[in-house]
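Just the one chain here, the form predicted on its own, laid out as C-alpha cells.
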Amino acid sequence: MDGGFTNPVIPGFHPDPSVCRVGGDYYLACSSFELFPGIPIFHSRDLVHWEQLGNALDRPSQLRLPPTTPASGGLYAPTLRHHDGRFWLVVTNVAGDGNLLFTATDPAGPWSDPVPLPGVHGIDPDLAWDEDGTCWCTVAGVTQIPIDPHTGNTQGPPRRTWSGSPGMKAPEAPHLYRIGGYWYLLIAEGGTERGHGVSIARSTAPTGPFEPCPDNPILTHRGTDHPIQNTGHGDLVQGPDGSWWLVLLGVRPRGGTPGWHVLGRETFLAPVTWVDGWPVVGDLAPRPPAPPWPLQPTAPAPVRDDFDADALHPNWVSLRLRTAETCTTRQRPGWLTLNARGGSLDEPDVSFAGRRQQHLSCRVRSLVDPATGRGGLAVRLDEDHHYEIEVDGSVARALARIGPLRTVVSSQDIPPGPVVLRAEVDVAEAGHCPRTGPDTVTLGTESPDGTFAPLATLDGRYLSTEVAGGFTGRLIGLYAAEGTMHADWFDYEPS
C-alpha cells in the first residue's frame, strides 16, 4: 500500500468508534441510532481493514425503537471493552430504556439480553476496571458512578470529575484508562459539528482529581481548510508492538460554502505518539503512514446481493424494527421480499432493508418485481430528506422529499414485470462557486442492454446533515409502500 493507508478506514455512516485489543485482534463498535439491528461490530487484525462480524442488538428483546424514535434518536455512543475473559458493551437508548449493558464471549455473538443501568444518567456510557475490580462508569457531562456490571446496581453515588477545557460546550464521549502510573480522562468537547476536538487529563486515581494536558486540544481541525472535519470523539488503544492509535469520528463535507457531508461521521484512523506523558496525536491525513506491521486486508463486504442466503448480511439494515414478516429472503427463495406496512418513506415504520452509503460516489442497481405492490430504490437521510426511484405498475416515478415539500419529479411509462431500477450519485466539482452542492443524485431505470434510462437529476445538498441536521448519514436501499415488493438482486457498486 505504498507505505501508507487511506482514511477514513470504515468509511460511510460510521460514528462514535470504540475500540479494543485482544491478543492480536481488535474489536470496534459504532453508533446506529434508529437502525435495526443495532451496533455494528467491526473485527481488524491490523487497525486499517475492518470486517464486519455482525450486530450486537439483533433482537427485539435486546432493542427497543418505537415508531416514535425519531431520526437521529435510538442507540447513542457505545463503549466496547473486553475484561475478565468477556466483551462488555454498554451504550446509551435514548428511545427510552437509558443505559443498557451487553456481554459476549464471542464479540460476533449471541450478546446478552441487556442489564438496565438505572442509576446511570447521561449518555455516552464509558466502563474502567481500577485494580481492586471496582467498575467505574462514565458519562457525558462528564460524572462518574460505581457499578456492578453484571447487576447494573449503582454501588455510591456520582461525582463530578473533570467537564473538559474552559469556554468549550459538550463535554461528552468520555474514556477512562489506566496507563503507565496514571488514570486519563480523554473526551470530546465542541460539540460534533466543525468545533468538534479531542482533550485529555490526568490524576494518579481514577476519580481524580484530573489535571488537563497543557496542549489541549490534542486533536481538532476546527477553523481549518482540512479536508476531514468534525474530528473528535476518540478511543485510544495499544497495538502488540507497543504503539498507540487512536479511532475517531471525522466527516468530509465537500461542495462550496458551507460544505455538506453526506456519509455522516465515519470512523477515521490517527497515530500517537507520548510526550512528557502526554499524547500526542499524528498526521490525520486522507493518507497517514501505515502502522509498522504488515497489513492484513479482511474480506471485502460484498458489493452485490443475490439474496440466496437464510438471512441478510450484516451490513443490511432497517428502521426501527425488522420482521420476518416485513423482510425476509424466505418467502420468495432467492429474492428479498419486503412487505408494506407503514406506507411511503415520510413513514416512520416503512418497510425498508438498505445499506450505509460508503463512497462519494456510487452506482446502485436492483431488479425488482412490483407486481403486487408500489415501492422501489431510494436514496435516504430521514423521514423528511429522501429521493427515490418508485414503481406502480406500469408507472416509474422519480420523487424527491426536502423538508415539508414532496413531489414527482418526473414520470415514464415502462413495461409489466420486473425492472432495473437504478441511482448513481457523482460527486460536483465546486470550483469556485460557494454555492455549489457536493453530489448529484440521478435515478431512473435501466434497459435489458444496460442502457440506463434517467429520470431526475437531483442536489445532494439536500440529503446532507448541514440541511437535514440530526447525526447519521444516507441510506441507499428497497422499500414497500404498498402491497409486496420482490427484489432478486441488489448491487452496490463504487465509481
Given for the second form:
Amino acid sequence: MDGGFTNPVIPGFHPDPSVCRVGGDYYLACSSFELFPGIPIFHSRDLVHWEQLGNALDRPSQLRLPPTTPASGGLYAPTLRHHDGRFWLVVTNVAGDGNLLFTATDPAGPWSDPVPLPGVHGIDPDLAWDEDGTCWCTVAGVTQIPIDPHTGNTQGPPRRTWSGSPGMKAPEAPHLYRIGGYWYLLIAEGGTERGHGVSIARSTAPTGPFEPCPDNPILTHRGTDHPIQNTGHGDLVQGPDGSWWLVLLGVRPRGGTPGWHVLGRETFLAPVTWVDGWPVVGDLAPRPPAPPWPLQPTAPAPVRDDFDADALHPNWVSLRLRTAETCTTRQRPGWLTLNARGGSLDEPDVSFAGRRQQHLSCRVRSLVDPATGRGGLAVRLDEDHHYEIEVDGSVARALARIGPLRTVVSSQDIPPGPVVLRAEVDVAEAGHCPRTGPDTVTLGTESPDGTFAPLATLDGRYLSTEVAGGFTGRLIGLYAAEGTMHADWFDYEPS
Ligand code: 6LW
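Let's see the other form, the form predicted together with (Z)-L-Arabinonhydroximo-1,4-lactone, since the form predicted on its own is already up.
Now the complete complex, all chains and molecules, led by this one.
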C-alpha cells in the first residue's frame, strides 16, 4: 500500500461536502449555489477516488433559481444520509424556497420532488434519527427541531443547543451522530474564511446537554502556513473496517499576500482516530495515510468532451436554469448548441454551459462555430468577474469584466467559420514577490495549423473569491450572447 493519497479528493468548486456510507459504497453531496443542475452527487469505494453520478436537483420542479438569484445565492450546504433503505438529502435554497428535503432509492437519481420544511428556519440543515425513530433536523446557530421527514411538518418547538466555543462566530454545518454510547454534535465555527475550524461536543442524549471536547477545535489551519486553508465544514464517516474519516472543505490560496483562491472551496479528506471518546483529526498533508482498504484504480479523466451523447455529462453546469431551447446537444447532433437568452456574461440569464476549473494550471480548447451568433469561451467567477475570448462574425475579442469595469482588451480579425478558442491558466510560481497574483489567464484563438495566437494575458486575482466575494469558484465554459453558438468539442487538460 503506497503511503497515502492526494488532497483535495474532489478538486474544484465542491464546497460543504456531506458523506454517507452504504456497505462498501460512499456517497457525497456538495453545495452548488446558483448552478443548474444543483447538488452534485458523487460515489466512491475508497473515499479517495470519486465519480460524479449526477446532480440531485436537475429539474425546475426541484430547483427554482429565478434570474434575480445573485451569484452565491441558491443552494447552500446539504446533508446526505441513508436511513430506512433510502437516501435523504436536505438543503437550503436561499433563493426563496428555504429548507427542502429530497429522497431517492438510487443516489444517481431520479430524486424526488421537494418536501418543504416550512417550520425549519436556518441554513445547513442536518438529519439524524434517534432510537425512538424521531428525526432531528439541526441547523446552523445551532438549533434542533424534530420533524416528520415524510410530510416536512415539525413535531415540536425549535430548541437551541450547544453552539460552539465561546467567542467564536458562525456556528454552522451541524451534524449529529450516534457513536458508541454518545451522541456527538460536530460543527464548523469561525466563518468559512481563514478562521474556519471544526469543533465537537457530546452528550448521552441527542438533544444534550452537550459537553464540548476539551481539545476544540479538533481541526483548524487558522494562523498556520499550511498550504490548505479555510479548513472546516466537516462530516464524519466510518469505513467498513471501523476506521474513521472526515470530509471537509478547504481552499488552496496562491500568489503573494493575502493569497487568492480561484478554484473555490474544495473537498478534502482527513483520517480520524479516537482518544478518550473524542475524535482526533489527522493531517491533510499532501499525502495523508491512505484508507486501509484497497484504493480503487481510477482511469484518468478524458480530456475531450465531444458532445456526442444525447445529454451533457453531469459535471456540465449552467446558471440558474437550463432549458432544451437554450442549451442542447440535440439541435445539431454531435455538437453543443447554445441559443442566446441574455446579452452577455454580465447578465444572470446568459446561455452558458461549463465545468468547474479543477486544477491550478490547465488548458481549455474548444472548436466553436459562431454560426449566426456572438459568444465564446469564458473563465467565470460570477457576473461581475469573468474573462472571455469572444467571436463575433470575423472578429475575435478578448474581454475582461472586473467589478464595475468592462473592457475589450484586444481584438483580431479571423477568417469566417469554425475556430478553436483557447484559455490557458498558469499558476504563479512560488518564491514570488508579495504582490504577485495567484495565476494568469491567457486567451486567444488557434489558426488552422494549431498555432496559438494569444490575444490577452490577464491577472487571475480578479477572478478569485477573495476579490469577487461569495462562496463559489471558477467555471470554464461556453456562452452565447447573441444568436446561436455551436461547439464541436471541448478539451479540458491539466497543464
Ligand atoms: C454554508 C456554511 C458555510 O452554508 O458557508 O463553510 C455557507 N460554511 O456552512 C455556504 O457554503
